[in-house]
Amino acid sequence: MKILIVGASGLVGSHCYKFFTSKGFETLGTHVNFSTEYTIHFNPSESQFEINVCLSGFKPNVIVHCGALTNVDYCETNEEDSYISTVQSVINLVGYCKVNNCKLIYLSTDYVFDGQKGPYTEDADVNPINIYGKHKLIAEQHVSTLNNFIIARITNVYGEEARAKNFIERLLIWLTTNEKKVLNLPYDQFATPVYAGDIAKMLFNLLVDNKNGIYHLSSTDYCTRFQLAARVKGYFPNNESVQIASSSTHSLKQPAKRPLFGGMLSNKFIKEYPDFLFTSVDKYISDYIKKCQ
């Protein structure tokens, strides 16, 4: 099997990129501005006719399409921006794999609900409240349109990463070279943080087994921002460099609304993959520690 892995320099599309090449799939990453020495440079969002060029060489049976504008706050005041990377990047590779039998893998988001009745199920009515979480769900209305997907619906990713974007990573770098930061968080925005190597996981067992649909990936933690925050930190008990502040939603004023009461439910996947073991927050964190000692 041949596996293109789009945006393969980011955080969820690095993990699926190492855990399929050690399955022995034949696999190609891709990155657009972040390049790494594993990755090469390809645009989903150019046109269909670039898109056909690129490809034609390596030809994948599976497209993974991890590339993602995911400043929620950028998106909502630049909606052009966020339309191409987000919907037109999608439409180019929906168009790819309808022409080539291709199967597509999109990972979307919970943004795609209101965040008023979370965590969701796969069947959750579909409401989103900001521009970023539009985009996402119009893609996903793309996908569907295909006769061989999956929509792996993520939120609040953490793990290794080149850059260390990921906010527990960020704030575990923060906390072990004591460097000064106050931080103000809302305690009021529920969401399920789930580890990107578990993430690369499920979709290698959801792709071998040939599934297709949605599925929501999330683990077994359901906390706030500043849970979150505070439960990492709880690990530094004599660190005083990191401040940790709580704050509601509203008086942060974010240019783009955010689900309060978002993350998901893992259930459709658990029951067709009950031995599979999650990893826990407090689980990364540790070994995270231990790797620094």
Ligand SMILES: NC(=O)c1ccc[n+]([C@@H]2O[C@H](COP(=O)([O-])OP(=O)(O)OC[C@H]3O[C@@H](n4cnc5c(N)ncnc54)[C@H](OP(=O)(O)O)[C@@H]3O)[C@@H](O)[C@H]2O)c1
Contents of the next structure:
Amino acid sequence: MKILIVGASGLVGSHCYKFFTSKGFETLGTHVNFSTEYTIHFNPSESQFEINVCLSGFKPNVIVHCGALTNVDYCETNEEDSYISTVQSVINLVGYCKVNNCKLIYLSTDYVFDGQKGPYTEDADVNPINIYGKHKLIAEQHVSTLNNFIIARITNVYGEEARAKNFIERLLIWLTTNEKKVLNLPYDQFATPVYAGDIAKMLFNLLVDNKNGIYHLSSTDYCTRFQLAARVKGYFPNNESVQIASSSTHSLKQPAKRPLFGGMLSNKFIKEYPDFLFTSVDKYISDYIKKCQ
Ligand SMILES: NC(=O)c1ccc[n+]([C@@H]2O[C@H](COP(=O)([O-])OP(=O)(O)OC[C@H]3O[C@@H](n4cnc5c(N)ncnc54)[C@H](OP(=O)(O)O)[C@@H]3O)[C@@H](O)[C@H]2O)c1
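Next block, the form predicted in complex with the named molecule, ref. the form predicted alone:
Every chain and every other molecule in the complex is listed next, the one we just looked at coming first.
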């Protein structure tokens, strides 16, 4: 099987690339701006013609689309950019998949929900409240016109990554290097943090078993951003350089509205894979600390 991983320079894509390659798949990873030794430049938002030309050499059977403009506040004020990156890229890849009989695995988000009643199962009603969520939902609708697809909704992803941009990774770096930081974090935005390595393994299972449809991929952690930071900081009792305060989401005045009771339940996945062992935030932090010693 030949797998194209779009956005392999990012957090989720890099884990997918490494895991799928380690399992013996023929993989090709792509980046847009952040080149790596294992990726080629590929922008899925370009014209359908360009896409077809770029993929004509590799001819993937499966495309895992992890590419997106993920800055939610930027998307809110740059709607056209967001549409091109998130929706147009999917329209192009769906077009390629239809003609070439290719499966599409699309990474989506709990931001397709309004955050009134989370954590959500796959059959919950969608109702996005910001541009990023609206565009991810439109993208999902295009993906679901295919016969062979998986929409994997994820949120609050953490894990090792080249740019160490995810929240837990940044926090761990600040705490282990005693960098001075004052963080003001919402106490009322709940989500389900999930390890990027687990996402890669879950997608691998779904792919080899030829599953179709929507899956929520989350772990068993459910907490606010403030609680998450406090949990990480708790492992560094002597650290005084990182200060954490809590605020309401309203007082933070972020450009994009946030779903407050977000997060997801992966009951469907657990039912189909009862033996799957999830990484918890606690396990990830303790392993990280052991590696540093
Ligand atoms: N991380 C999370 O907590 C989270 C939560 C919910 C959903 N998701 C979804 O999961 C997927 C992967 O997220 P991530 O955290 O791995 O993101 P990430 O680390 O920011 O990586 C995004 C990837 O997309 C590429 N990219 C940038 N602009 C693009 C464009 N216009 N078209 C195609 N690709 C583009 C980036 O390339 P360069 O860096 O090389 O420019 C990078 O490889 C995304 O679809 C995101 O919406 C993530």
